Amino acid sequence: MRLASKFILTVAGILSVTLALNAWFFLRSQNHLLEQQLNERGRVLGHLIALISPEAILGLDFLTLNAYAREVSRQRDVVYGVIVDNDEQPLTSYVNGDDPHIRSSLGVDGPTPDHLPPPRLQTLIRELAALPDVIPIEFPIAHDGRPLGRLQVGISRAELAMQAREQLLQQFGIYAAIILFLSVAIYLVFRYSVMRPVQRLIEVSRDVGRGEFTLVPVTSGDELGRLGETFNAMTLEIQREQAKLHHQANYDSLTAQPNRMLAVERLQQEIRSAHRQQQRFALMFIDLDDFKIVNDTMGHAAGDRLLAHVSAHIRARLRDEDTLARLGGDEFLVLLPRLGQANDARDVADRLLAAVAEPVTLDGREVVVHCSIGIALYPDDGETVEALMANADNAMYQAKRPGRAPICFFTAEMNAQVHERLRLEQDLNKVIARGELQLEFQPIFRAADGAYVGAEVLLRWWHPERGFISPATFIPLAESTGQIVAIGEWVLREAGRQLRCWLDAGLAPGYLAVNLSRVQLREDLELLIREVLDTNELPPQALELEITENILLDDHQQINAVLGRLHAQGLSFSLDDFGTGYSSLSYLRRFSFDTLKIDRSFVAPLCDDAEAAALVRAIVAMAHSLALKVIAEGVETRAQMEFLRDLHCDYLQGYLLSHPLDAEHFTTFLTRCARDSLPRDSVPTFVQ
C-alpha cells in the first residue's frame, strides 16, 4: 500500500473515530433533553388536568372524567391517560384503541373498545408502564388539600427514537460529509505538498543507483525542503567519491595516465570501431632498459619520479586521440587509431625513443634512460585484445635481445618463437619425471701445474623429439616460470649423489661448481644444501656455490645474509661472468667470494686485443688484492693459457683443456688423474 494511502486511511479513521464519539455524546445528550422535555410536558399536562379534575372526582362525573382521559390519551406521545382514586381504582374506562402499545398488550391485531371495565384496564396500565420504551408518569388530584386521585400517564419512547434515529442520519451524514471533505482536502495537500516531494526523492534516487546523478528541486525551507538539501548534497558527495574511485580504477596512481583496466577497455572499443570502418591501428608496448638500476642506486622514491617523467614525455608526443597507459612497473601500452601505414607507426615510435632519452634530473643528477619498443598492427597481427596485447609483448621483448633495435614489429616467426616456448614451457613441467636431464662436469685446473682442482657442475636437456637443448634456451625460460627451483634442486641431490660414488668408488674428485640462480636464493637453499651434505656425508667444501651478477642487484641484505650462513658452514662461493654484468667493486666488498671467474668474453681476444689484456691484467691483480682466486673460462689456446699463467691467474677451465664430460667419461678421467702425474707444461685433453 501507497504512503498516501495509508496516510489517508490512517487520517480518515481517526476522523471517524472522533465524530462517531463526538455523535454518541451528542445524541446521548439529546436523548437526554428529549426525555426531559416529554416529562415536562407530561407534568404541566397532568397539572392542567389535576387543576380541573377535582369537581369531576368530586361528582362522580365519569362522563367528564372520561373525557379527561380521552383527550390526554390522544395527545402526541402518549399512551395512555387514567384517573385513579386513591385506592388505585380506575374512575375512567376509556383507552386509545389505536395506539399499537395497548393492541399489543391486549393481544389484539385489529381495533379494540375505547372503554375497558376497571379489573382489565388496572391489569393494562400496570403491563404498560412496565414496558421499557414507555415512561410512567403520575399526577396527584387534591382539592382543599385533600387528596382526591392521581393522573397517571405513560409517554411512548417511540417519538423520541424516532427523532433520535432522524438526528443520528443527519449527524452521520453531515460527518461523512466532513470526513470526506477533510480526506480530499488532506489528501489533495499531502499529495502536492509531502507526496510530490517524496516522490521525486524516490524517481533521483533511483537515478543515483543507475548512476545517474540528477539533483532534486528545492522549493521550500521546511522539513522537506532540508531533507532534499541533504539528499543533494549526499548525490554530490557520492558523484565526487565514485568519480574517485573510477579514476582510481583505471588510471595510475603515479603517472595520471590510464592503467591496464582501461587500457584494455579502450582496446576493446577501438577493435570494435576499427572493424566498423575497415581500418588499421597500431598497439606499442614500451618497456624501459636497465630501470632497476635507477631503483636499486637511486631509491625507488627516484624511479617513481623517474616514471612520471618519462611518462609526461610520451604524452607530449601523442595526439590527443592517443591512448598512453602504464601496465605496470616500466611498462607502458600506447594505442595508436587510424593508422595509415606501418610506416606511420614506425615515426612514432622514433619519436618516443627520442622523449624517453630525454635527460631527466633526479636528486641533482642527470638520469638518461632507453627503451624498447614492440609493434603489433590490427588486424594484420590479430584480431582480439588477448592476441594484440601477446604479440606487442612478445615484440617488445625481441626488441630487447641483444643486437637487436629497439623497435621490433611483430612477425609470423615471432609467433612461432611464442608457440615453440610454450610447447618447451610444458615440457620442462615433466623434464625431470621423465628423467631427461643429464649432468656434466667440465674440469679446473690449477694454472701452475695444470693439476687437477675441481669441476664445474654443467646441465643438459637430452629432448627425447628434439634433441639437445642449450642452456641458454631452457635456463631463462626456467627462471621465468619458476621451474628452476625443483631443476635446481635436482642438480644439487644429484651433484651430491655423483661426489658420494666417486669418493666411494676410492677416486678424488675434487670439488663440484654448481651455479644457483636467483630464483633458489629466495627459497630455502640453506636447508636444501645442509640435507645434500648431511645425506651423502659431505663436507662443505666439497661443494662450490657459483653466482652471476644480476643476482646481485635483487635484494643486497637479503642475499648477503643467506651467503654469509651458507659461507659460515663452510661453503665457498665464486662470482660468475664476472665483468659481463653490471660490475661493481661494492659487490666484491660486500659479498663474501673466495673466488672470481672471468668471463670466456674476455679470454677469447686476449692475445690479439690489447685492451682486452689489459682488461684482464686488471681484474687479476684486483682480484689477488682482494685475496680472491682467479678462474680464467673459456681458455682455447696454449698462447691464452701461456699468457694467464704469466698473469699468475690462478685456475683456468675451457676446451684446450677438457671439454665436458658425462658422468661416466668422468669417472674415466677421475681415474686417469689418479693413475698419472701430470708435469706443469702438458696440456690434457679429454675431448668427448
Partner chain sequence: MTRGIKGARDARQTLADTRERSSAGTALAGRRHVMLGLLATLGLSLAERSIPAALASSAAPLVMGIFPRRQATLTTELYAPLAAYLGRELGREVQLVTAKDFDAFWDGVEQRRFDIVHYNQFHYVRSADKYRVIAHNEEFGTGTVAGALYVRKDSGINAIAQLRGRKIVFGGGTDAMMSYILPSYLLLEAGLKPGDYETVFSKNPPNSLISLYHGQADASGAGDILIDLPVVRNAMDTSTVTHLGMTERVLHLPWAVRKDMPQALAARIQALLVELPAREEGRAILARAEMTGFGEARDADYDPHRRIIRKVMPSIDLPR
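Please give the corresponding structure for the form predicted in complex with its partner chain, as opposed to the form predicted alone shown earlier.
This part shows the chain on its own.
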C-alpha cells in the first residue's frame, strides 16, 4: 500500500473514530436532554392533573377523571394516563386505543376500545410500564395532606428514539461530508507538501542508484527540507566516496597510475577504437629484473619508493594519450595507441629501458634496476584483451629468459611454446596415474676413500609420445600449477618404498636425498614424511631433504617451523645449488643444514679457473667452519676429483663416479658394492 493511501486511511480512521465518538457523546447528551424534557413535560402534565383531580375523586366524578385521563393520554409521547386509588384500583377506564403500544399489548388489529374494565386496565398498565421504551411516572394525588390516589403516566420514548435516529442520520451525513472534505483536503496537503518531496527523493535516490548524482531541490525549511538537505549532503558524500573508490579500484596507490582493472578497461576501449579506425597499437609488459633483491636487501619500503620512481620515469617518456598501468608487484603495462610502425614500439621500448635504468637514490644508496619488456601488437598479435595481454606476457617472459634481449616482440613461436606448455600441464595431471614418472638414483661417494654413502633421487618423466622430458622443463611447470605437490608426494613415497625394498633385499642403500620444492613446504609435509618413514619402517636418517636457496628467500615463518620440526625428528637437510642463487650466508646461520652442495657450475671450471677454485676453496672452508659437510656436484674429471679431495671436500657426486641409475641398475650397483666390499665405514649404521 502506498504511503499516501496509508496516511489517508489513517486520517480517515482517526476522523471517523473522533467524529463517531463526538456523535455518540452528542446524541447521548441530546437523548438525555430530550428524555429530561420528556420527563419534565410528563411531570408538568402530571402535576397539573394531580392538582385538579382531588375534587373529582372526592366527588366521585369519574367522568371528569376519565376526561383528565383522556387529556393526559392524548398528549404527545404519552402512552397512558390512569388515576388509581390508594389500593391501586383504577378510577378511570380510558385508554388511547390509537397508541401502538396499547394496540400491541392488547393484541388487537381492528378498533381498540377506549375504555377497559379496571382489572384489565390494571394489568395493561403494568405491562406497559414494564416496556423498555416507556417511562413510567407517578404523581401522588392528595387533599389536605390525605392521599387520595396516584396519577400514573407512561411516557413513550418512541418519538425520542425516532428523533435520535433522524439526528443520527443527519449527524452521519454531516460527519461523512466532513470526513470526506477533510480527508481530501488533508490528502491534497499531504500530497503537495509531503508526497511530492518524498517522490523527488525517491527519483533522486533512483538516480543515485544508477550512478547519476543529482541533487534534490530543497524548497522548504521543514523536516522534509532538512531531509532533502541531508540527502543532498549524503549524495555528495557518496559521490566523493565513489570517486575515491573508483580511484582506489582503478588506480595503484603506490604509483598513482591505473591498475590492472583500468588497464584492461582502457585496453578494451583501445581495441574498439583501433578496430573502428583501422589503427594499430602496441601493448607492452614491463617487468623489473631482480626487483626482489632490492626488497630483500633494502626493505619493502625502499622497494616501493623504487617502484614509484620507475613509474614516474616511464610516465615521463610516454605521450599523454599513452597509458601506463601497474599490473602488480614489479610488473607494468604500457599501451601505445595509434602506432605507425612496429619499430615505433621498439623505439619507445628502448626509451623505457633507459628510463627504468636511470639510477635512483634510495636511503643514500644509488640503485640501478633493469627491466624486460614484452610487446604485443594489435591486431597482429591478437584482437582481444585476453590474447593481447597473454601474448605480451609471453613476450616479456621470453625477454626474461637468460641470454635473451630485454625487449622481445611476440612471435608465433612463442604461441607454440605456450601451447606446448599447456599440453604439458594437461599431461602432468595424468602422469602419476599413467606411471610415466620414474626415479633415478645418482650415488654420492665419500671423497676421502671413495666409499658409497647415499644417493640423490632424480625424477624422470618418460612421455609415451615425446619420450624423455627434462626435469628443467616440467618441474617449474609443475611448481607453477601446484602439481608439484602430488608429484613430490609420489617421489617421497616411491623413495621410501624403494629404500624398504633394498633393505629387505639385504642391501645397504645408505640415505636417499630428495629434492623439495618450496610449494611442498606446507604443514602436511611433516605428516607425509612421518607416514613414509612409518609405513616403510625407516629411520629419519634414511632421508635427506634437499632445498634450494630460493626457498629460503621467502624467509617465511611457516617454512622455518616445518623445517625446524623435521630437523628435530632426525631428518638431515642439505642446501642445494649453493652459489647459484643469492647465496646469503645468513641462510646458513638461520637454518640448521647438515650438508652444503656446491653447484656444478663452480665445479666445472675448477681446474681451469683460479677464481672458481678460490671460490670453491672458500666455500669448503666456510662450510667446515660451520660444521657443515660439503658435497661437490658435477664431478666429471679425475682432476676435479683430485682437486676436491685436496680441498678436503667431503663427498663427491658426478658422472665420473656414476651416472644416475634407474632402480634396477642401482640395485645392481648396490649388490656390486656389497660384493666388492667397497669401503663402508662411513655408511650410516642404520643399514641393517
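Residue numbers count along the first chain shown, from 1. Just so we're clear, the structure is a prediction, and the values are computed from it rather than from any experiment. We call the rigid core whatever largest set of C-alpha positions still superposes within 1.5 Å between the two forms.
Peer 1: Just checking, between the two forms and with the core aligned, does residue 361 shift 2 Å or more at the CA?
Peer 2: Residue 361 C-alpha, core-superposed: shift of 2 Å or more.
Peer 1: Comparing between the two forms on the rigid core, is the C-alpha shift at residue 230 2 Å or larger?
Peer 2: Shift of 2 Å or more: yes.
Peer 1: After a core superposition, would you say residue 76 shifts its C-alpha by at least 2 Å between the two forms?
Peer 2: Comparing forms between the two forms, the residue 76 CA shifts at least 2 Å.
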